[in-house]
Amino acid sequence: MEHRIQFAAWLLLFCGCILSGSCKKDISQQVIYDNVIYEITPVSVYANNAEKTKQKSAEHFISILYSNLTDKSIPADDLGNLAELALSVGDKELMNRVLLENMLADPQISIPSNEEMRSNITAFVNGTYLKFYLRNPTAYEAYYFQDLINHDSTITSEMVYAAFAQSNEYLFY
């Protein structure tokens, strides 16, 4: 009787080893590369203002103006409300000016201080052209603005930003 129990135990162990060895689950592994780094070369979008042929819609103007002044995107509800308001006003230039004045009064705007502007006027002018016009200034434009800022101490960085935002070139992309 004891031999039968030992034989049954050995038989059970043998069958368990065979079954465990024959039922292997195929494991496949998929490698996903989610940390790919691309190199980006900074390139100006436009070579000159003549390339801009499409006028911005009210939504484009508001959205781009807000992001240029705050370095953030405008909340969707605010954009929708302001675009609807802009469409209801007949004088687009007046509406754009009122929007600009209200945005400039917002404490969240990120305009360089006057000291920052005057410490490196060349960098300020080049940065302003890239931010508002998406292009580098021509040699004459760079000279004109640098000379204007150098010789007129009443000009502030806020005035320069307002002038760029109210220009005809800023209305097109």
The other form holds:
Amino acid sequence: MEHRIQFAAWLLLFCGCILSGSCKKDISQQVIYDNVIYEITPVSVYANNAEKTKQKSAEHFISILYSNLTDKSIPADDLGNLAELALSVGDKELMNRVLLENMLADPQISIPSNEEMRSNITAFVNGTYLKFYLRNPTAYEAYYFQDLINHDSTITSEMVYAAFAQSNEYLFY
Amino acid sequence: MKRRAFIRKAGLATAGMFAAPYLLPEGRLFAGTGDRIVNHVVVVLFAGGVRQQESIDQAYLSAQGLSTTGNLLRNMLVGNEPSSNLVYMPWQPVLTTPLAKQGTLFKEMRYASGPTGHFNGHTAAITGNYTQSSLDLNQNPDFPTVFEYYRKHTDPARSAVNCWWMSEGLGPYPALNYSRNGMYGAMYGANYIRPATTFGSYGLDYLNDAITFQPDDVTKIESIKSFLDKNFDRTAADYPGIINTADDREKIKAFIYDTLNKTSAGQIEWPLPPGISTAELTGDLTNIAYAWQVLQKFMPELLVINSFDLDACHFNFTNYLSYMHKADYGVGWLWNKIQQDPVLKNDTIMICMPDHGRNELPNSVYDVNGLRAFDHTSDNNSRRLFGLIVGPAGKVKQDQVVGNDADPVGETIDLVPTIARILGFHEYIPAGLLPGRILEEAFV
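Switch from the form predicted on its own to the form predicted in complex with the partner chain and give that structure.
Every component of the complex follows; first up is the chain already shown.
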């Protein structure tokens, strides 16, 4: 009986040695981010704008616009109040423009300065497309903005943002 | 960041260049304009459900077991005010001659079909078709609205700024500015606004500091937007809501900012008697005050507004009486303003009509004065209503009363054909869409 107990103890010790890692395997983990936009929540990038088939509701538009301009989530009360404001005018595009103009005057907004825009136009254009359209610009689109900003010194980052926020593609997701 | 802000009106200068030629689906450049009676129609849906007893019958408190009678609507109707048991603050009429003497009173009309709900009542009045839906569906009606008939069958050069729907409240009412009808729809809709929100605390809080781009900047933004839009095959027309021309949009935007500025500066003229505090304002009077702002600014050919505070009758009969009295003052005030305007003065017809009536028997609720409340649950009494059509002598028959309890004349659904007749587009509306008739009795 005593031999059996000793044998079992040795057996357990032997197995323990094997399992306890006399040989450790190096595990490498590869983290792939499908998209990173200004280090906020990673979201999927559209391959192209044809994937956008659904209209944003008033709440979607306001909430996303606020986030795009401030890099923060809109407080729930503000969203509710602004949604009611949007409902109170029949021309939705007009009201979206009014809301945009007021958000652009908000001291909390975060827009690249003109100097930042002109110092690296490619980064600005790519960032703007990702921010507003959740996709990368096509080569032609990138060329258009490179050319526009290079050749017209009066174009401001604010104007570019205003155009994106009022564009048809921005109304869809 | 450094930001440029300029005076708000600067953007107007660029507006005109975006207006596009307008081609009707039928291929004609412009719709025909028929024979008109006048060029402006103002409709007041004296809404919220109004009992004939307290309005036309001037019964005041007789339904409450008290003998006192009297006229609460002294700007609209002929008759002396109650002399005792006052549960409201009587305001001196703003009009020296009641509206009933300046036009035709359809004393007994009918809301003939469908539930007597506010959504149904408004829909029937604005589309000219009764609806059987019993829910406040927050969606556009099936039948075309009077706004779409007007815009499709009248000279479209006048555009959407010539056609307004202004409601006291939100709920389903924003959806009444155009229908889901495939022949009409948003492209023919009215400009909708709810002043209590746009120019109320929300508007003042959130729309008080807008950036304004210079006209040159606006042009460049439009140019960039145009480039972006060319690369996306869905258009803004897919977006719900009516579309104004770029020119009109700038005008409306400027109007919104200007009116907000006037509101915050205390420059809005309120429909209140001299010496009465703004604390006495109701939602109805607020809506009427801003309707006058719209009339002054755009001189629209068609403006429809509603009152709604009268719906307090569900639980507070005292307030119902008070709000009815104040709404009457607002109607008189608005007519007075129209008569002081050189453009609108002899060229406007105003129509007042409730959305529907109210029950004959009270519910179980008593207010602080011990007065019983009334609902509107489709009994015969809630199908009784009146209509008042006032306008210039020579166009509208003056001091005329049509119909009585035993012989009702007119229905809710007659409002749309009557407006169409006044503005000269009735003959262009396809047959079968409007079951009502023109209230010809009112016109000379």
